[in-house]
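First, one chain by itself in structure tokens, the form predicted alone.
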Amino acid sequence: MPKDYFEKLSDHKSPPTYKFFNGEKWVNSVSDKTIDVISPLDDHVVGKIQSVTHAEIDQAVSLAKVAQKEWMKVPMIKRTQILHLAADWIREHEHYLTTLLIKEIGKTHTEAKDEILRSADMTDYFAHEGLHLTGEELSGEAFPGYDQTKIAIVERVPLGVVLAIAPFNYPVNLSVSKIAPALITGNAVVFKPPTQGAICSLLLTEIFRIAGVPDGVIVTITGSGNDVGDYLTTHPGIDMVTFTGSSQVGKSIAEKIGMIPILFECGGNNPALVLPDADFDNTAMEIVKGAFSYSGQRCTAVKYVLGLTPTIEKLLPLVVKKTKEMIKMGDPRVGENNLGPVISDGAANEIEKRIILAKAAGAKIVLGGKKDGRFIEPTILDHVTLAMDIIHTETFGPVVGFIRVKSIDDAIELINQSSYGLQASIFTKDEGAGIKLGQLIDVGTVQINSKPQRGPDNFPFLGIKGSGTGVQGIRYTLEAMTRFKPIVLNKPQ
């Protein structure tokens, strides 16, 4: 695919101003307002995005409503071919997208490349699995009091127009996880990308278009969350909202939108419970990767570690040692650096404040704890409690705390007191004991002897309590974006 496929998206000035896609063409907003996408790496403006008006949103949603009625009639095999082609285009432009992703959100080359390639694989998998999404036929004779005079043909039909709201930390992958299943099941998509990561998201929209998605079936709206997001989530033309973001924002959206389906992945304040018989070397490595990958800006990051005092005293020096060996802070574009800046000055200031408050409340800084601009040192805290903000509320940064408990039962109770419930890890050589303890922990997923993580993408992925609602994962997302429609045949007796 020639690069000039992307030429229409911007004005090619320095920095370029990117248009939004109104469902038919790439245009500048009539608001004449733009938002700067500022690189967290060096403060340069990567580009400018449009601040779309409410009237333009109304027009785009109306277009999507009409286009969806025709898109759902397109045979599944044709929709599958379009998605497979989109996956190929994503791979074709992996280097271009990877480089842009690094600039926009400060990921390392490895992290960014993995995100792009995983997005292509996910698109292929959604397309393949869509062919196997079927309905059923039911006979009335299976229920007392009825007979063969009633037969139900149960189809799966699309919901209509799906609003897809993606986060900054995985702006391509967590966009694809919403757009691809919506399209393959016959829905139209109104796509709201994050500000940081918006340019990659706009290119992603164009990739789906050139792969064959018809006009109106996907529209992409850019703008601030306050101006655009609130209006979109309550728009009467939206039939489903799928969202990834903070628990606070997710709860606010859920309270406003009324009786339409939602699929939310929100914050995760994920614990790791370490039993005395754990493989401490592997445990320490998994904790370091889980706590500090992408500067801890992941909903599945490890945020606190629980164990008996002898366990913590044995484990903690290993975690410190491996952090020093594995984590190199600095510009991720340079050398072996793999801990870059957090996304903004505001984020860095909030993380620093929580570290300071934790220390004042009795936590001990074992490693790190300092801020240099947007760079936060990989920080390890000991003697923390769930009452501290650093642990009580999800801290979206490279910080992990250690909690000493009197018993494993106490650890389970502490974990279950949390308002979050995304994932938890249990480290033990006794997998049977790990499974039994995992059944007692109130989270969406329990990992045995591994850090919390999303994937493989065909596994169910979900949060409970403040961490989300609904189930994601290839087949599960496809089911969530469709509904049953029974047609009952009544034969004369």
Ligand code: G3P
Given for the second form:
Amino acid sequence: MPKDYFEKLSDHKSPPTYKFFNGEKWVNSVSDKTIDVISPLDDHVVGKIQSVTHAEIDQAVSLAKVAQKEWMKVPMIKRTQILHLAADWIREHEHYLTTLLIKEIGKTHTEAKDEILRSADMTDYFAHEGLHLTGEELSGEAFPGYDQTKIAIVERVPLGVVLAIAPFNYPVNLSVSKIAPALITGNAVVFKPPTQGAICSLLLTEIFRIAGVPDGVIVTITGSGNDVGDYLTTHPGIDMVTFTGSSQVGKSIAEKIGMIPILFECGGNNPALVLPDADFDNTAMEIVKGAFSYSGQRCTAVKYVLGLTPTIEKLLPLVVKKTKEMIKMGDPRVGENNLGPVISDGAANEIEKRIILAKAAGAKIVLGGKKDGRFIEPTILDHVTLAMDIIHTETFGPVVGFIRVKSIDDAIELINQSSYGLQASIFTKDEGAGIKLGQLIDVGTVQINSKPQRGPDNFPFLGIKGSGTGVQGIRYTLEAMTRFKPIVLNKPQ
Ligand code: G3P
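Okay, that one was the form predicted alone. Can I see the form predicted in complex with ligand G3P too?
What follows is the whole complex; the chain from before opens it.
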């Protein structure tokens, strides 16, 4: 089993130090520097990861470049078999990965297990869809002035070496959502895991390697985002960058990258618009799940709710009641607790600061609002405005604000003023009205009568404005990691 190999890779100390994968073997970095992966649950050091040097990155990227040329010649059916085996290994390691995930990023057992199983299903789906990804054949006769002597054979070819940068909140799933499509389409992958979640990511690399991914086709570079991340995103050997993370980092990377394709999912800061005729029970439950799952550390989390005053007056007490019923703050390893700590002290302090500032600016704390270490109470604010930092920029924590509007048109205008555009939810019993309003809202995806969410993973998933660029989702990511290669046959007249 890959985990048996993986466990041999550490130095068996406590806490274990893990190697990085340079494409051929697992090695310690010559930097002799490591980074602690600290559990948000109790500060224990889950493990230490390598701080890889620029020279080691250069070597690994060069290896990936060479290996990719051979990998793209491996028949698609063989690549598919490797991915299906990797999917099975992920399932086999579900318990091991779930346990690691809980320690590294503080998810509940259910959230962690769902992420692992979803990753296996996603890998299978990418393998299946990859088999059916085709090019096309075109005849010149369709265009005036041309005839059948011109035939275009339009192949779909890999981009080359794909840099995959994954976030801490889905270190397995949002790594697989990049690595699997890149591999099945014949690319090589330079994988940069998040620090928290890195150990799961290293095991994922071992799973793909043992499933049959040849040397050099996947390399896994660990290190700090500022150092290693910056060096990788501007590396001349990279042919495409796929990134999930904050809008701020996404914009900074996009500004540095040259003329290569990018596929970015960034911050969401998602609104929920509630119409007077909504099913308030369902709406309240969806807002609670949307705002507080994984302590609000999801880019599809609900961050503010808009409605006419009578709507908000009726909905707010229901959301408070359901929050008290559904959300139990505490160590996610214990009992029914389902609201764990946020990822770091820095994150917790920033959220606390924003709550204090919002209150000073006129917001009313209806529920929660207090910080205890890295734990932030499920917090509901009333009378917030888009001018308040807690709403104006994405607050990656368990906080949701309520805004009263004079008209639904005003609500649409407020939503469209946002610098974000990932998703928006509309709650109404009149689905036709919901669709019409959805067509007026400038976001990637509109959910009607549900919280914002990325799944199901075969649906297109995209952000506009500061929320990203490019379209993800099984088929869409496969297409984004390939390009057309037209070969035109010019037959004799
Ligand atoms: O924050 C990452 C984003 O992809 C959320 O995914 O599945 O929780 O909606 P999901």
